[in-house]
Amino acid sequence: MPPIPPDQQQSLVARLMQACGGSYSPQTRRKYFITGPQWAAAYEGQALFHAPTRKPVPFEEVIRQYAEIGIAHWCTHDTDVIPTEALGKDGQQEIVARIAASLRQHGLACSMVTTETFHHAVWAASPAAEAPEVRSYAAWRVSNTVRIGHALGAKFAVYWPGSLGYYVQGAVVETDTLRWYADSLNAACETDIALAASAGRPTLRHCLEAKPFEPQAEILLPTSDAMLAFIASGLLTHPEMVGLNPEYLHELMWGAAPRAALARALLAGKLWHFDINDGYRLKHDVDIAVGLVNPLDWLNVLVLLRSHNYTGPFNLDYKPPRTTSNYGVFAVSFPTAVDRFITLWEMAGEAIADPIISEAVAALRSGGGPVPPADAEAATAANRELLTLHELIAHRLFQILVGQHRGRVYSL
């Protein structure tokens, strides 16, 4: 093949794009619970050891972008779209305004808002740290965004809490930190409960999202187990306001199995919201979209999900590829994310209306017949072939993963 001039390239990955086939349309994209972030479709490539390889993109293009996809839903942090000496000022007021509008204009609805509580110097310390002035504008930064949440109509707010921890041992109070920080949440609850009684509107679903490790070299709140039992620590006010944001990759950071943490949210009563990318064990945030890595455990995840009647949101939490171009973050990579998770989860559909899975579980439970409740060698032996049957299962959840129940095979 020839080298492709730049003013051809385009052209040439929409008539690839298009090739691939597969996808679905803007209107049948618009049915599942998606939101899209502004950070995410705004991310120019910039980490700690690269240099942005895209252009910045603002919110009104971003959310017109998203319209035409087919995403219905959009979210952001506060100083995704306002700088942080605008909030709480005029200036807050016209740009939240203009995103109202924007929204408005293209059919879309905020989805969800969230707080930048780790990136600005203020926070080098955590939104908890031991200055009671860091403390007082960590409470009111987290206040100020649930109003930017009602006023644009969100139904959610999220916290990541990366930055609280400590880099050294012996820094922090940890007892102390997490009492601290709980005062924010708090603050953030109470003022969402009468902005919600003044509007006449419900109040904000509040979601805790852990992360294993990044930014701090020691962070308090890891994993969702951990989020759990700070939301039942007594320290809140209003426990029942406050649930969790999952993220797929931070569970599989650490080693965990996803689907496993999910669980425990569901029994908990708290999975409201679910941040869905992908990436590898014991890694870096590499924050890949869905599928990509894990496709298999995607299918179990999303099982589990439709068999529990999940019923919010899925947050496109990734980074577009740095090699990836402005053009292509919205010609490829926001489509394609779409389009995979929507096959996951039909696929999903199929698994759990399976007949030879539903077959085999019901076995499963049902045994091999009584046998003496102390006798461990007759249990044994009334459920050994029967045992064989979760490897069967987990062979037809990769058949209805490449189609091959569907008659899909290879000539050789």
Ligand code: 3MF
Given for the second form:
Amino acid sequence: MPPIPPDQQQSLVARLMQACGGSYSPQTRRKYFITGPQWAAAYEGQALFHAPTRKPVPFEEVIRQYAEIGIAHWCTHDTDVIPTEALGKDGQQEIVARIAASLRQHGLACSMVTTETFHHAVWAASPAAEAPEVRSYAAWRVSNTVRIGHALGAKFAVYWPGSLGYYVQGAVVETDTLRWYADSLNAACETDIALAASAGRPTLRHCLEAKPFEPQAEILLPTSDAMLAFIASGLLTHPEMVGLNPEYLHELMWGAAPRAALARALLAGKLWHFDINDGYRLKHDVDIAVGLVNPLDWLNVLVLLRSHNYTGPFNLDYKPPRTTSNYGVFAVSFPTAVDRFITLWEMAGEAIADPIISEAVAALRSGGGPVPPADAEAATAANRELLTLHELIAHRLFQILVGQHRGRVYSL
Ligand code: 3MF
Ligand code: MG
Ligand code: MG
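Next up, the form predicted together with 3-O-methylfructose in linear form. The previous block was the form predicted on its own.
Okay, now the whole complex, with that chain kicking things off.
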């Protein structure tokens, strides 16, 4: 093939994208509670060892592009859209009004707001630092985000306490730090209650998001399970207002089965919001788009969520690769992520309705017949052949994933 001059590359990408087929219409995509973060679309490709590879994208452009793709909900950190120095000032009101107008114009809703408590130098020792002035600033920041949330009609507030930890041990007293962290969440909930009452709106659902490592070396609330314990610890004045925003990759990173971590959150009644992406166990937070690494695991996750009637948002918290251009972010990255999610979600519906899986699950639950309760040998023997169904079910899920249940085979 001869070289493809730069001015012909977008059309090549567009043609091959078209040739891929299998994309859903914007109307279909809008039926799912898929949320698009400002920061994901505007991510410029920078990282500790990486210079940016893309240009900044203002919120007007992100909202316009999401509307065109069919992503019906948008979310943001406070400082994704408002410079730190403008927070709480007139500049904030003016920007929030512009965001509201942009959302209205393109028919999007703001689903969630979140506070950046990890990037700015003020958070060097975490939002729950020893310094009282940092802590009162943190309480003000999260309360200010709640105010922005109400102004934009959001239903959720998310908190990722990624800087709540340390690099070296001994200086930070974990118990005090966690008490102080609870103080800022309590302030956010109190502000929310007051604002909701005066605006005649429901309070927000405040969702904690765990990540086991990064950016601190040691994290005080590293997993969704740790956060469930924190919510139930007695430190929160309104634990009923606080739930979880697990992120698929963050659970995978520490070695969890994301499906099992989500199941624990479901049982606690705290699975309120879900960041969807993909990546690898025991690696850093690579934030690859949903389904590109672990599609079978993702199918299983969605079977769990569908069968337990999860109705919260699916938040596209991933980073378009540094190799993807600004054009590619909206032409390839977002539409394909949305379409893989929809495909996996619908496949999960097929798995739940699959007669083979249903019969196998029912048979396993019926067991092999009554045996005396104290007889291990008899209980083992009663299920000897039935237990082979575990592997058969796993095989059937693979078949559903690759379309073999509909007759896709390779003739050799
Ligand atoms: C970091 C994250 C964050 C959180 C966000 C919460 C930048 O690994 O996942 O995204 O999701 O701060 O809303
Ligand atoms: Mg992540
Ligand atoms: Mg996240």
